[in-house]
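Single chain ahead, by itself, as structure tokens, in the form predicted alone.
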Amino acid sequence: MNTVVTISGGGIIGNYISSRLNANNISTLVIEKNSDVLDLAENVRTVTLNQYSKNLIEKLGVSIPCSEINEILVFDGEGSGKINFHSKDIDEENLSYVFFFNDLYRALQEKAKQRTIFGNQIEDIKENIDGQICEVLLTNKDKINSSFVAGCDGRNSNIAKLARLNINVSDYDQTAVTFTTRSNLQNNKKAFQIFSERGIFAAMPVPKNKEDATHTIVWSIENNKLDNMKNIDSYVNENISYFEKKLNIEFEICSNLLTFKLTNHYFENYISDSTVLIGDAAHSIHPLAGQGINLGFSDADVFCDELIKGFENSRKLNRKLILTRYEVRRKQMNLLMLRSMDFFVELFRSKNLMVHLARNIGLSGVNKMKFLKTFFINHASGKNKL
């Protein structure tokens, strides 16, 4: 088999970059460890795009439920200090959109399904003597001919281990748990967050296909307040009270608790022959932001941008040229994303009283300052863009 570039991991990520450069007649194939298109479970977890990412996928006729976010109330739970961000600032209807993954993910997948091939793996890339085409081998022995190979594999990415790439993690020591609600707020496109001794708290409206929820929940607890992951319901039903009040919203739980841990990783280097790293692969950051999937979309934009490019101004691809240029571009815009929401991590988990008070002052100082709200959002909404 030959392809120009061979995608390993059909989740998100993977599957646009497929359709995206098929649209440009550049061949792809997906390879997917799973067996097939998955049998997802009810719609609990949520991304969250902002205006650009949701273009990107626009552009390629995906249209699914989402609901709008004009408006995000930030908080902090021990002070006095708020921060209020509308999409009027920035002379726009939204500032951004949730949308289901389940959702998301299957649309992306029917696209690319028919260029996918299941239940397989990565099992060895090697490089030949003339350095642009690579034979990429799968556990099932075929062997596909490959300009170049893209880890969209997630956080334990299989390319990342064999092309042998340095990567530094952190851990948060905190857990996310995530679930969706009924409220009594009227005004549904709101979105708050709120930092606090019992965790950080985000609720954001659901797409309009969930008729039994309005909001969705995506609450970050530190590990020392839970003896045990059994225990997560428990403090969730005694501790969501303290949100309401802040608030002025009821919360009524309509959905499973999804868990998981919170890590961030980062890569040295998102290059290696002809192997490239692309969104969470490559990196993965703190979700008080929900930033993490708008990060990956923006790699996935520039790699096919730069392969496209490749592609109209040469007769002979140069690989070494196009992936150095995707990496200048994406890795330290990354880097520079994941040490701000490190920062802001580590300012509301402080427990030393002149942090509480500067960040309070921080907080509303902001809140007051047009151009510096402007900054924050247009960088949020993708249009700070290399």
Ligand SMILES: Cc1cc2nc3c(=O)[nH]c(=O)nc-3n(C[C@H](O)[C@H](O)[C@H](O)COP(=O)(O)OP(=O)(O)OC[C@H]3O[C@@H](n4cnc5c(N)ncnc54)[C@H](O)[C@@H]3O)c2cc1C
Contents of the next structure:
Amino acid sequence: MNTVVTISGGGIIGNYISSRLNANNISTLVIEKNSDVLDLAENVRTVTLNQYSKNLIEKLGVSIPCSEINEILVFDGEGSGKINFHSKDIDEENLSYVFFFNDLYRALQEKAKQRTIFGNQIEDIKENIDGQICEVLLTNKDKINSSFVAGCDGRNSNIAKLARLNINVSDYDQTAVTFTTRSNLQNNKKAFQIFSERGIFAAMPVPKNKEDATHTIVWSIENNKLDNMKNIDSYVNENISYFEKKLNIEFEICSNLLTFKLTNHYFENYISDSTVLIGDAAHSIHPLAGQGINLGFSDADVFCDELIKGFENSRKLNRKLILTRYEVRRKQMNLLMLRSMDFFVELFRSKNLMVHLARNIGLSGVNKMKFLKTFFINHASGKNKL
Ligand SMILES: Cc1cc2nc3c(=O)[nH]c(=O)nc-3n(C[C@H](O)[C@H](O)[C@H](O)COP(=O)(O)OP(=O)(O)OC[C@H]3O[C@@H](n4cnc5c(N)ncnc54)[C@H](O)[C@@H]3O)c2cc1C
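Same protein, the form predicted in complex with this ligand this time rather than the form predicted alone?
Now the full complex is given, and it begins with the chain already shown.
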């Protein structure tokens, strides 16, 4: 078999890349370790896309139900600090959009299904001497000749291991729990986030196709707080009233609770010979700002853009140039976002009185400074790009 790009991982990012390149007449094959039987579990987990990422999927003809957020209120649970971000601050109708993970996954898998080999993995990559084509060996012993191997296989990327790239990992010692709720709040374009000793609690409007719920909750809790609890349900049931009081909203839980251990990682280099890491394969961050998949979409967009330009501008592909340009355009931006998330996690973890005071003044101060608020919102919405 021959293809321009072999993609390891048919998740949201791998399938997006396959579909975008296919629309530009560049051949791809997706190798997905799971079978094509979709997990039809209940819609609980959500992802928040910024306008930039939403535009990317819409250009591929993907249109699925979502909810809109036009205002985000951020509180310091233990103090008086408060900041609000409104889409009007950046002259947009909305700040971001909430989708069910499963809906987005299914819609993109449908687009790339015909080019996917399910139930298989890449076992080895052999670089040819000409430095332009490599041989990809699958676990079923099939071989693919390819110019690029894109690792879109998430955390614990198999491609990163085969390419022997250096990884940096850190553990937040936190667990994220996510579930959907019904509430008594009428205006459902507002999202809330509270930083407190009981955890980082975010409530967002639920996508419109879940009629029995109003909010989706992502709540990151320190592991040491959970140690003495019989299970996470007890912690959630005993502590949710704290956030209800703070927000003056009643939340009735109406789904299973899903949990995720929180770590971050990044690679010092994203590329090596024919291989390139994209999305969660290259980096993962704390979910507090809902930016993980937006970074993945920006990576995917830049990789496709460089590859399409490479095809347009020359008859012979310059593999090294394409990959280097991708890495330069993405690595620093991703690292900046990872460091910013870590800064917030550490800031709100601190028990130091001066830090408490500084962060209250900081939140309220930023709230009054229009240019700083606009800067933050433009970053989160994907408007500030390289
Ligand atoms: C609690 C929580 C909440 C989150 N909320 C948000 C949010 O609101 N907004 C946001 O932007 N992001 C959010 N994220 C992050 C977001 O979910 C991820 O960034 C995103 O799913 C990464 O997509 P991906 O396609 O890069 O990787 P993945 O979703 O991990 O997909 C990888 C794919 O590769 C396949 N695979 C794995 N290994 C192999 C192999 N060896 N061979 C072949 N295939 C393989 C897998 O089966 C899978 O299909 C959240 C994360 C968590 C944990």
